[in-house]
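Take a look at this single chain, the form predicted on its own, given in structure tokens.
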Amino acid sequence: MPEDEVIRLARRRQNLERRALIFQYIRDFFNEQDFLEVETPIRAPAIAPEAFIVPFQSEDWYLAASPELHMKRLLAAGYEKIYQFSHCFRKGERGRWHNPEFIMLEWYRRDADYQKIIEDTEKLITSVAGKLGFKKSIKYQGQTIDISLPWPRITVSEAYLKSAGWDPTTKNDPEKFDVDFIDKVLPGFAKDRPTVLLEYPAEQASLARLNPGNPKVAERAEVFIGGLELANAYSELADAAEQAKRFREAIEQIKNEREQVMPMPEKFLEAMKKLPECGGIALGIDRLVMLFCDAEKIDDVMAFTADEA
């Protein structure tokens, strides 16, 4: 073994030990609430087609970009509260906060919406923080962050009007949305508190349902702490016909932009006919570990990144 690898892994040991504790405390949290830990395939014949996610192929199948479709099939079969730590794979995602292979924590509740799932998230992160020895605040990259509940909430419309001077829920401009988010909106979030960003434009609903009282927005929320995007929550869409329509649009966009033909996830769409009202979330475990280890980059909390494997 090269000496530089020995030194690198020795430097990461404290963070990797804390990472193991975080996994343990998360399991404790969900098990105490009678959630069932599940395992679903990381290789499948079809995954959710999403224009901004480039999957890895494995022969004629795909490595999972998320366990979402299989977990919802479990909900459709009568499971009520489930969670999973899943290895996920996405091409081209490498940087300070990204690695092509990463761990996603996803959980789903029957008879819940995205607001309930955000409450779960608040309780989960503060529970883990408490067991790690933090009280009402944590320190990340020189900033003290008050994590006492409840966390501040702001809608996409409010955040963009405040920081960028326009409303994405009335004007669909995906490129401007992304640029202004990085340059204006995210820097405008309070640095000493978490931020929950709610009610994304309907065009960015993905697998979330639209708000019945305002169909211009989706019941979707994202959680940000210390500048890190940690989690993405939905009130899950349970309309198979609408989901098939969204998938067809995404498949066409992928074909036009990447010249890649993605299959329709037929088994999932069939299961959706029995999908109950539910809420779910995807939380990036590696980023959560970064937060609790005060780590500047994702490399510091993984034993082997894509560059080191």
The other form holds:
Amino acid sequence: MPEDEVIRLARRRQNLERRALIFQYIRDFFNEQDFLEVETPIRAPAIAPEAFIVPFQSEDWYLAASPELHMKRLLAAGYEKIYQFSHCFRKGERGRWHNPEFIMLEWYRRDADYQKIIEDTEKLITSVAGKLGFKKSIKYQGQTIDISLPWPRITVSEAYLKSAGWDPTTKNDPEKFDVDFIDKVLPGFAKDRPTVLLEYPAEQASLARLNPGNPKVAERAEVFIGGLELANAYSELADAAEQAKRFREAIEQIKNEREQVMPMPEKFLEAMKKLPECGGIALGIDRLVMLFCDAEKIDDVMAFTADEA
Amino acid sequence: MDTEISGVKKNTKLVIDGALYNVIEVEFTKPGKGRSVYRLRMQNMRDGGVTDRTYRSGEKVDAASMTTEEEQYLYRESDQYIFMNSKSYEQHGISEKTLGIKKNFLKEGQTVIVLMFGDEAIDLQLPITIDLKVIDTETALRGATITAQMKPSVVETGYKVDTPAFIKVGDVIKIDTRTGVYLERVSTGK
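Can you now output the form predicted together with the partner chain? The one shown was the form predicted on its own.
Next comes the full complex, this chain leading.
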């Protein structure tokens, strides 16, 4: 075994021990509320086609980029409260906050919307923080962050008007949306508090339903702490025809931009006809561990990154 | 030369608005559902100024085509170090600031690899280690043993380096050109 690997893994040991504790506390949180822990395929014949998520292929199947579709098939079959830690794979995503293989925590509740799911998230993270010995605040990269509830909410419209000077819910410019987000909006969030960003433009609804009172925005929310994008929540779209239309558009865009032909997730669309009203969320566990370990980069909280595998 | 932004790494040289930049840092980031964004920190290779720029995935940048030439180090003139192509006799200057630590390892007449952007000399490539003769050092202190005790020594290029106490004038020592640190004694002077 090369010497530098021994040193590296010894240095990461404390973080990896804390990582294991965090998994345990999250399981406690959900099990105490009668959620069922499930496992769904990591390798499947079809995944959700998404314009900016590039999947790995495995023969003519795909490695999961998220467990969402299979978890919704469980909901459609009558499961009410489920959660899962899932290995997810996204090609080309490598940086301080990214590794092409990472762990996603997803949970879903029947008869709930994105607001309810954000409340779950607040409770989950403060519960884990409490068990790890944090009181009302955590310290991340020199910044003290007050995590007392409730966390401040801001709509996409308000955040962009404040920091970037335009409103993405009245003007559709997805490319400017992403660059301005990184350059202006994210740095404009309060440094000493978590931020919940709500109501994404309808064009970026993905698998969320549109707000019935304001169809220009989707019932989608994201959670940010210490500059880290931690989680993405939806009031789940339960309209199979609308979902099929969004998938067709994404498949077309992927064909044009990446010259890749993605299959339509037919089994999911069939199951979706029975999908009840529900809310769900995907939370990047490695980043949550980074936050609780005050780790500068994702490498510090994984035993082996893609470069070290 | 058009290059995908995803292929840009640390030390890639880019041409932006006619100026040459060296990439110091690449930060990859991506909103979960959005496009990849690359934040580049770059140093202007002429004036040393540092700038940040943000690029979206799929954007193209102009990677500078660099060539290398074997040249001879001639002399220093104010803050410029002058090199000459041994075939064409063309001369090029590189500033002291650009050379950084490398300026300490240049002997007159020495052959070096010069990194060229068009007909402009940009940087030097030095071997990782270089052997230099000691021209000045204190004689070993009384009672000093051949242990961890270090003392300053001056090598033939005028560079002052910490060496073990046993090093004498005339000795040839090996130095790491990346860090400027003494590595070992190569031969003993008479």
